[in-house]
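The form predicted alone is given below as one chain in structure tokens.
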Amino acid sequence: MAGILAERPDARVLVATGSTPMGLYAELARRRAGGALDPSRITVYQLDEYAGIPPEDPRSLLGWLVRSFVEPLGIPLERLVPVPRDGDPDACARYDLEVDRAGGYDLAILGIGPNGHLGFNEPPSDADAPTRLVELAPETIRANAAYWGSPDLVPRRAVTVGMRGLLAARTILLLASGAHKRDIVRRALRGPVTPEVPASLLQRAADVRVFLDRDAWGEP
């Protein structure tokens, strides 16, 4: 990622929170105090968040991205373009159109749902999907109800960015740990491309580059 954002300083990067990617945020947050990273004229996109939940609630995704990426790397923050919170249609579909009047995304950080989704695209998800409102399934709120004290605190609605827009990244990094992600990475990867599994449709783009941890793979 510091390659990339070296060769494009001013690049627009679509940025996912959850516990898989902190370690990277950490990294490059160490590399710009060393001096040997300007991230500061990046422009950052959320991927995702709850429905109707504030950035000041200290369970927003907003925050978390501010707090874990945006601050440590020095990015102002007007140069942070939120998702639509409330999901409404309209200001979904400006979303969209205003980043492909920027030319789209030049890196999407992603990881990847137990049901295979990628943000909060819950199956199933066409390649074709728009940002919009989801219900989110049974699986994804059982897996962030860490986050939240129990399942019957997590949110059962989010705002996310569609698949066609991610799918157009220039670049994706894709990143999973842990053996619990085994087999819905296997199916992303060498199972059939089906909107059943939304992260399987990561295998007609572009440029994607996959960094699992052992327990995330297994055995060949």
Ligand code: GLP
Given for the second form:
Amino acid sequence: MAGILAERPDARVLVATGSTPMGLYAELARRRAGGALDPSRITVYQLDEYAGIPPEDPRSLLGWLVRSFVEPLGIPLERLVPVPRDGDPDACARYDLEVDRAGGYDLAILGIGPNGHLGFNEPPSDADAPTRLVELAPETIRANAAYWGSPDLVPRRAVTVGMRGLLAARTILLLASGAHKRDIVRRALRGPVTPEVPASLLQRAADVRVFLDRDAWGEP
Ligand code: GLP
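Alright, leaving the form predicted alone aside, put up the form predicted together with the named molecule.
Time for the whole complex; same chain goes first.
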């Protein structure tokens, strides 16, 4: 990622929250603090958000993105583009249009959900799914409970950048770690390409680089 940002200092970058990329973001912040990297000119696009959750709510994914990525990397808040958090269809369509007009994403940093979702593109999600409001799947609610302490605290709906936009990113980094991801990582990378496993659609994307730890790939 540091290499990509060095080549393209004004990159448009679609950025996930979640546990998996936190080490990456901390390492980028460390390099920035040491002067080895200057990501201050990139534009950050939020990947997903719980529907209707305002930035001051502790569960706000925008707040998490600011704390873990935008601030530590010295990116001015004016260059953070949130997803339309109310999921209004017109606002989502305008958002996609503006991203297209800007030239699409240069880089997408993605994790993978236990059911193969990317962002909150829950199964089934087609390759041309737009940015939109979605109902969260039961597995996603269970997995997200780990962030907030209880499934009751996880909102039931969310807004996600659509498959169409993220699959068109010039470069995609997919990150997964832990044995609990092994099965879904295999299905995504080696299984049939199907909307039932949205991450399997990455097999058709132009430039995908996958970073796994041993637990997420090794033999059981
Ligand atoms: C969450 C988020 C995704 C994230 C994924 C994996 O539900 N919507 O943006 O990439 O699931 O999360 P984690 O990295 O915590 O396993």
